[in-house]
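For reference, the chain that follows is the form predicted on its own, supplied as structure tokens.
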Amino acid sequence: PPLPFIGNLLFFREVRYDFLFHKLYQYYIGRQMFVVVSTPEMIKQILVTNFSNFTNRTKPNLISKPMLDSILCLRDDRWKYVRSLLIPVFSETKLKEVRCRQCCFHNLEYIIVFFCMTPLINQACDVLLCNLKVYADSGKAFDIQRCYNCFTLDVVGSVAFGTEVDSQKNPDDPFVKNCRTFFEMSLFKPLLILILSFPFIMIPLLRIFPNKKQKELNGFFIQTIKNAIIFRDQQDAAERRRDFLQWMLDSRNSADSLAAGCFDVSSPSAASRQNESPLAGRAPSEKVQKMLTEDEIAGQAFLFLIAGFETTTSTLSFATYLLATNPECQEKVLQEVDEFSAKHMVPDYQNVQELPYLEMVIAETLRMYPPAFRFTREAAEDCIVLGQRIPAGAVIETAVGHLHHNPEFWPEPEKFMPERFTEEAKKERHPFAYLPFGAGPRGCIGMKMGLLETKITLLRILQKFQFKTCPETEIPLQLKSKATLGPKNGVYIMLESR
């Protein structure tokens, strides 16, 4: 039962992963009511079945720019055009459509920056060998997502911000020290509990008092972004990087041909495709702004960061200590590496395709440690799922962390077995038992490079070294699970060279 003005807030004092493992509660923070769900069935008919009743996610009340211009912000239809406008440049549908349409000039653009960012990832890696390649030589135990954090860092500044850094060497560029900044940050917790329980008072005070360390790092991430467009507006059209900055840049002049109802509908199933209406019963407005503005384009860049960084430091770090963990299991990993490395000299988006079995080890890590183990949609209007009353207004909460760990789907749970996810076992599974990136028209849009990302840094660390186990090793891992799952204390681990 909740209590006046701060709901159920007090329950969450400490916010812990195993809050998630239960079917079906509802609980309140100040006065905003969440229902928590974790049956496939249910889950499939809000994101996908039901999706024009549940197209937004929590209102952004706390958000402010360039975070408030991304798609995790946006709202209804201009959240629609948006998306449609960014979907190319992460979409297989197009890589593959584009193999049948050579001659359309902008499916031959989405493959061309899809490969042109492969390179970028693969020179974010030579670095990340050489610093680890230290550790190796030393023979001493230490913490690898230290590493990963520096490595992810690159990437996300060199794809979405343009600017090439070195965050291990160089810990003092004010882009990695605004990185740091930005995620180390927190509400005092006297304020947050204020702000949630009295939302209708402290969120416009806020807005006329703002945050001044808050204020000025999201005007140094809008100002880079700004400053990279007038720079590439000047260059000359051959001399662009191609990465997913230039991508957004160039569809200001192609947003007219792209259609603002192309959708990517997200794993788990191809098959619920037919009962999905994205925004049945909602046409779209006629005055839905064109193309992408330049705080749009902001916004896109640092929901790159947020997403991009945490969440693929966190897979690595999981996915290096499973393997540590399970010998037998990296044993067979190392192996597939080796025949792979002895048909190609580098990895790309096309032939990282022939390593079905780290794909599985990936998934299994995914679905033991998921990052994102909650995410949330909005009702805008009172319903009624599979007998569940939801009223207008209600927070739908997908309990990914309960899903991922329940018996009934997952056998020994806790155990790591990637078998899990050959094609023969994941054909007799429930499509919505396995949600890492979300599903449905507002599943995770970056999920194919977030993969391609893990893919080949896994790759690019096993043709050089193995993960060993030590006695700083922490077993069983503790977890944090704030915004995201990740290790508490880090991924101790020693690195052998081969």
Contents of the next structure:
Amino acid sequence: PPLPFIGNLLFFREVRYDFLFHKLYQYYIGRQMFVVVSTPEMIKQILVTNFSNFTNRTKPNLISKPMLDSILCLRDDRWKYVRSLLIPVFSETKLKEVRCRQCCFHNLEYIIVFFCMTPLINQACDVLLCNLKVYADSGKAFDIQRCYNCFTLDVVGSVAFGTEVDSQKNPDDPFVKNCRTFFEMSLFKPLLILILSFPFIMIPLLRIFPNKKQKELNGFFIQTIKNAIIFRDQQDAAERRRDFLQWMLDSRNSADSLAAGCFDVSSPSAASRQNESPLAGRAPSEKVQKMLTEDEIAGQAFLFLIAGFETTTSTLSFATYLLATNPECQEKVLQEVDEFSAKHMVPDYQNVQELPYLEMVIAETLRMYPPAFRFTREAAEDCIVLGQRIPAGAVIETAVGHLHHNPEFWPEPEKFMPERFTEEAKKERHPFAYLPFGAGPRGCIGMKMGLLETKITLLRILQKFQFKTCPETEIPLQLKSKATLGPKNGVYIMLESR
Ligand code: HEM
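Switch from the form predicted on its own to the form predicted in complex with protoporphyrin IX containing FE and give that structure.
In what comes next, the whole complex appears, and the chain from above leads the way.
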């Protein structure tokens, strides 16, 4: 039963990533009602079939710019517009960008398939491998999650903020320091309880007296992007780095030509592809502003930090833990990696498709430990879904942790079994029984990028090293589940050179 003012807040003092094994239940945080759903049919109804009533996530009450401007927090028509602009960036054509160059020897037009994102990821991998070699040579146990943290931050800096950093060697770099502060900062707990208990008083008060540190931090990220924009605008078009930031800057000029009616809101998630168009009949308002403002560009760059950083770091850390503790699976991956290395010098977007077992390992990692273990939708109006009344304003929470550990879909759910993801096995399962990236029009837009980064990184590491457990390895792994699910105390392993 909820307590007065704080609701069921105390229930969340412990790790609650798998939730209770109930198909449907509700709880309160302060006065806000949350309805937890965990059956594939009900989830499909919320995320896809009734999407027009469940377009938004929870109201971002205390969130400020640049996060407020990121697509994660945008609502209704503005979300649809920005999403339609971003979809091409995250689609396959962008991940393998095609560029024409003049061949200086024969004066012929050559088309060079230039893998736009992969060189940036590979570059950050080079630094990661140098750092890992030191640990492998030392023969000592170390926390590989810390290395992944630095690596993923380097990728975010490079791809989204147009700034090259080596966060392991330069922990004092202002970009690195501010990113770390951003993730370490959490609301003072008594203050959080006051906000939850008396939102109508506390939220306006906090808006009048904003957090100084938070303001400085937000200002830093916005200024970094603005400086990068000034620099890029001064550069010759040919000199500009091809990255996410540049794509958004280019879209400043082309956005106007996008008709408000031609939204492509198809979900990147495999599960949602099988479903009917959920936005039918919801044409966006003509008043939607057809340009990304500079603040919104900063917001979208920032989303790499909030949506892509922790999720990718945790996926890499969990996969490492699972491979180290399941040596027979690691052996199979190593064999596949060696066959790959005999054929290809450098991994790129296309050739990494030739690693089906590694792909299955990553899929099974995301089943056992889904970093985004719950996500929300807010009911715009009162409605009835599969016989259940849902009041307007209620927040629906998808219990992915529960879903992924339900023995009805996953026999022996605590076992690491990559073979659950062969093509045949996948066909036999309900498509909404596996949702590490969400589903429907609001599903993860960065799924392909997240998977590409994870795959290339594991491949590059396993070409040189193998993971070994050691006395310091925590088995079973302790988990933390604040915003995302991650290892609580890092992942201590040893590396053996190959
Ligand atoms: C393995 C890594 C990742 C995992 C497991 C993951 C998972 C998720 C999940 C579960 C959601 C919520 C989906 C929903 O509400 O239905 C989400 C949303 C989102 N993710 Fe990811 N994600 C990952 C990597 C990334 C990356 C690299 C980016 C790139 C920037 C990204 C960008 C986003 C964005 C923008 C949204 C919100 C989409 C919207 O509101 O329209 N994600 N992600």
